[in-house]
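Here you get one chain, nothing else, as structure tokens; it is the form predicted alone.
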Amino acid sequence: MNILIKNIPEEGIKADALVLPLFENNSIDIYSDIDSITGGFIRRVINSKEFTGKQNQTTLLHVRNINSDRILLIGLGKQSDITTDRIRQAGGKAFSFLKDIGVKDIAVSTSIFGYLPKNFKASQKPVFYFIEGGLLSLYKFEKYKKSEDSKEIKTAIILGTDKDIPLKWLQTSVSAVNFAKDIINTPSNDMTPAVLSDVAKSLSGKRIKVKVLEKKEIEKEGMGAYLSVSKGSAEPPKLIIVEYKGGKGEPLALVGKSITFDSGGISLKPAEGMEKMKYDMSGGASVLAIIKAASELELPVNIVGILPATENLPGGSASKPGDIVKTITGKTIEIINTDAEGRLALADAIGYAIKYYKPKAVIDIATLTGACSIALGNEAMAIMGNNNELMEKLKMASEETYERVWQMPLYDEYKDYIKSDAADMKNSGGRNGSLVTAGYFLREFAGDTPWVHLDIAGTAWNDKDKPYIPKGATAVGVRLILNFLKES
């Protein structure tokens, strides 16, 4: 989409639709001039209570006497309750509505944003969040669908004098989100570990180097926990390593869970909903998208992405409950539940990152536990780690992007939950505390390296459309970590 900034009054801009955001019940006077020019239509629809300005409410007016054919009124909710995410939601609702009716060119008025309350805080101009929500809302995955829908918004014009809106950042971050969504939404028969490694290789360039370790090389590294997950599948595992060099010093290691399909293995999942388990590699897809965007934005940082890609399937050679495996660190793990496979793969991936790259910090992102969904629903990621400064920076990025995080404790007592009689530890401590015991398990492999774990199990997939996050893969974590990198 072409995004332009033009200092033209609302009545003078030529577009298929002019978008006017309004507060609930008290912002009509802001648009009194254009209302008068168009014959009082706006005031009339507000006085009739057909449009009140409630959050995300829309009303379309066909008008005369201005250069735009239509006016779309979009509600921002109460002025006193406005937040950056309410603006983002309104943008998503407006753009998706206009796309659905076939609008090609839109203009967005920014007049309302001069009347935000004094306590409104944002790091960007308010219209940034409106356009961001709009762009995010337009995503569709139709690769496998015969569709005659060619509806597409081609141009969005921001009306105003602000020239410091970071349009490149905005478009690159949204493009990265869509890149990750495409990977995640692709069914597992077409997104195998080998295909995922090919996607990673496609990013190779001036600043990005990619290498892929094959099964024999993984065996040589002693990554027995990771390999145990892959044993039931005919698809060989691929340890994908993506290096981005944009700065100096030690890299940040991003470790993304990359289980391209998770049946649970011998500890088989229920059949209902198993078709969604293609999204169990959401963490890995997000890591690739973050590195892609970092390269395009030329961020002055060094990153190494580690993706332990495999399938988790039952079969004659599959790992069994009670098996004991040895990790790259030398620690042994008793497998209690083969459906607690993500932490096995991540343990070796974190160990590999620390052994070979000596990172300044490790962030792992994973659809790790069903307990995360039970605790936090679909509204927040669980965050835990061994470094408060790192977590606080991610919390700040969370506030900016509304990819929310909620910190969980890692008390030393949780170590007892994963003690094994037969090995150094076990991969499941049972139902009690299962969200945090999974995090504590990973802490054992991070050691003294600053480390944060993001459990995205409840937020990586939407079962229904949200204002700017369509149904399906969410690519959660991409905007969060990109913002974290920008501010670090």
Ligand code: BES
The other form holds:
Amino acid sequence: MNILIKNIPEEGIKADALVLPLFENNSIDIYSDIDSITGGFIRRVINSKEFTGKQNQTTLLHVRNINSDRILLIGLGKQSDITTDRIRQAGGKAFSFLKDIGVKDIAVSTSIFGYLPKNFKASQKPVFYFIEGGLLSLYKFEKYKKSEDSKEIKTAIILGTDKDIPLKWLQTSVSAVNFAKDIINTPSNDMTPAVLSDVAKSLSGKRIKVKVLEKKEIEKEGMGAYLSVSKGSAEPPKLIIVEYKGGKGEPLALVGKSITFDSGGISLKPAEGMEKMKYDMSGGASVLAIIKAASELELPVNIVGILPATENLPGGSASKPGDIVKTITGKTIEIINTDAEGRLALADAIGYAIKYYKPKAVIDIATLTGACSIALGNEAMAIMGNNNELMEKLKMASEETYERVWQMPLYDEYKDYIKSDAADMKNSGGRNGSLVTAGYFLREFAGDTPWVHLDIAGTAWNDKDKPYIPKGATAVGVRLILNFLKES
Ligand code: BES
Ligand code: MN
Ligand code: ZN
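I've shown you the form predicted alone. Could you give me the structure of the form predicted together with this ligand?
What follows is the entire complex, opening with the chain shown before.
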């Protein structure tokens, strides 16, 4: 989509639709000029209470006497309740509504944003969030089911004098989100570890180097925990390593869980809902997307992305409960439950990152536990780690992006939960505390390196449409970590 900023009055702009955001039950004085020019219909729908301006409410008017054909009223909710995310939601609703009716060119009025309450705080201009929500809402996965009509908003014009809106950042981060969503939504028959490694290789360029370790090499590295997950599948594992060099110093390691399908293995999952386990590589897809955007934006940072890709299937050579495996760090793990496979792959991937890259910090992002979605639902990822400074920075980025994080404790007492009689630890501590024991398990592999774990099991997938996040893969974490990188 083409996004432009133009200093043209609302009545002068020529578009298929002019978008006017409004607060709930507020006077329309700021739009009184355009209302009188067009014959008083805005006032009429408001006086009749057909449109009150409540959050995400839409009313479309066909109008004459101005250069645009239509006016879309979009509700921002109560003026006193306004937040950046409510603006994003209204943008999402407005854009998706207009796309659905086949509108091609839209113009967005920014007059209302001069009337935000005094306590409203945001680091970007308010219209930034409106457009961000708008763009994010338009995503559709069409690889296997093309829609007959090719409805598409081609141009969005932001009205006003403010040129200080980082449009390149906005468009690059939204395309990165869409890139990740495409990877995640692709079913596992077409998104095997090999295909994922090809996608990663397609990012190779001036600042990005991609290396893929094959099964033999992974064996040589002694990554027995990761390998054990792949044993039940005919698809060979691929350890995908993506290096981005945009700055100086030690890299930040981003480790993404990349189970392209999680059946549970011998500890087989129930059939119901199992089809969704194609999204168990959301973390890895997000890492690729983050690095892609970082390079397009030429962020002055170094990143190494590590994706231990594999399927988790119960084939004849699958690993079995009771098996003991050895990780790259030398630590041994007793496999209690083959469905706790994510931490096995991540343990070796974190170990590998630290051994070969001496990263200044490690962030892992993983659809790790069902308990995460039981605890926090679809609203927040769980964050835990061994370094408060790093967690605080992520919390700040989280406030900016509304990709919310909620901190969980890693008490020393949890060590007991994953104690094994036969190995250094076991991969499951049972049901109690399983969100945090999974984190505690990973912590053992981070050692002294500053490390943060993001469990996205509850947020990586939407069963229902949200105002600016359509159902399916959400690519959660992409905007969060890009913002974190921008500030670091
Ligand atoms: N990939 C799953 C976690 C998951 C569940 C993600 C639901 C998204 C939605 C993970 O590999 C898993 O199976 N975890 C188990 C661990 C348990 C066996 C200790 C879980 O949380 O049930
Ligand atoms: Mn599992
Ligand atoms: Zn899994």
